[in-house]
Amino acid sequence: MKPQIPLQALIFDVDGTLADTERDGHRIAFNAAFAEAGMAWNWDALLYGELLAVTGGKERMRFFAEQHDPAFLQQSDTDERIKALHAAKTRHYVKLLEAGGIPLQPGVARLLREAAGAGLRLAIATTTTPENVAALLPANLMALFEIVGAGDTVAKKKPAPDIYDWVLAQLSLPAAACLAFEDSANGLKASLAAGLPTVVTESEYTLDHDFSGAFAVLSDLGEPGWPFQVRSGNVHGKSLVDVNLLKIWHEEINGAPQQIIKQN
């Protein structure tokens, strides 16, 4: 008989999961950094969607150069230039966020508050920088996260499981005590490789991704009056993801009896 492990923590990806940040956030910031550096690079929405197959901003720029501007990689200071471009991109991205142009996905703020109030621990596992995470989340929501694994915390980016392994080690919890939230195929591969049951919420650039292995695939987390759309998985008659549903899912996955919290 499997040991009974209660649900203790939720681990969230950021870009595309907490907010749909890519097309009108990160892409715009990359192009602003390129223009500021006097470069001819410009990533339109279609091209950027293709580049998202490469995880990590610095890695994405290097991949683009390999395909479209190999002379850039022949310079003696290529690594330094990529780092400088990425720093400039982060600066432009933070300005965009501070202007309030990128809202959180439906249900995110609600679920974070509810989960923290129910005693669940919250963590982040992302490849974006810590500065981007802090700029995206209001201070009152950022304060709910106990662990933030971000940027270059680990050397290998998703789809490698390293960032999730690091977060689990910081939490001192087994994967069976947690649920992960992702929006992309690479992110899902990373969380599953770390042994984490995973709920996927779609984002604009990931609608056609293969989410095989996800416990549930939803349009978003849902809000009262704004029900999620179910792509796959059993939502037990729910129209939004709440702590009750998370506990039911976790019981199904691990066979651990959960105390179901009554909702007002």
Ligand code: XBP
Contents of the next structure:
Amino acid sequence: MKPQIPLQALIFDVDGTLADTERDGHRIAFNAAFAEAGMAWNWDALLYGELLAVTGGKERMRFFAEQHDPAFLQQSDTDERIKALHAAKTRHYVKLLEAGGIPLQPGVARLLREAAGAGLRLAIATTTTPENVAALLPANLMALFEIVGAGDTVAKKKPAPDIYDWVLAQLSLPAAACLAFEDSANGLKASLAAGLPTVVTESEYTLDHDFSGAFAVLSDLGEPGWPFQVRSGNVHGKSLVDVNLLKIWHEEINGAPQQIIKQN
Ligand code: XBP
Ligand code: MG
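With the form predicted alone in hand, show me what the form predicted together with xylulose-1,5-bisphosphate (XBP) looks like.
In what comes next, the whole complex appears, and the chain from above leads the way.
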């Protein structure tokens, strides 16, 4: 049996995990930036689903141009134009969220408060721009996060493990002391490659993703009166993810005896 390492931190992805931000948030903001720049680019919801294969807004625009507008990439100032478009997109996205745009996924606010109250450390590992995280989360929830790894903090975005490696280094914790929360195949690849046991909650664009390697796949974190749906994994008779279930999962993964867990 492996030695028991207590659960000490939870690391959350943002887009799709904390809130379903892509179709009605990021996509709208990209299109607003394109229109503002007088460009003909317009990403409908279906196309955007395909573009999500590439994480990172700047990287996504370049990917789109490669497929649909190669001439855009031939300009001498392509890099600057992508940077400027992305800055405009971030401005539009933050404005959209500040107008009260996008609710958090079921159970997110509840679990964050409960975990912080139970002494677990909280961190973020996301591909998105840091301003976007602060705009999405109410200040009282944002304040619960000790470490925010976001955007260009690392050169290689998900599915590379780099952002998770960076967060673990900031926390000074081994992966075995943490659990990660993801919603996409690219995010899951990143967290698993960093050695993090990962629970997946689905989002609109990721329902058909391959979540092999996740120790549980759920519709969401669940709320009292709003039970999660279980796609895979053992939820030990629970209908929502709480700190007790996280500790049970963590001890299962680390091979510790189950009887020391006090069920509520
Ligand atoms: C999120 C992303 C981000 C956002 C856009 O992935 O891919 O690129 O769509 O954000 P994950 P920026 O949930 O795996 O972190 O435009 O700020 O890059
Ligand atoms: Mg995500």
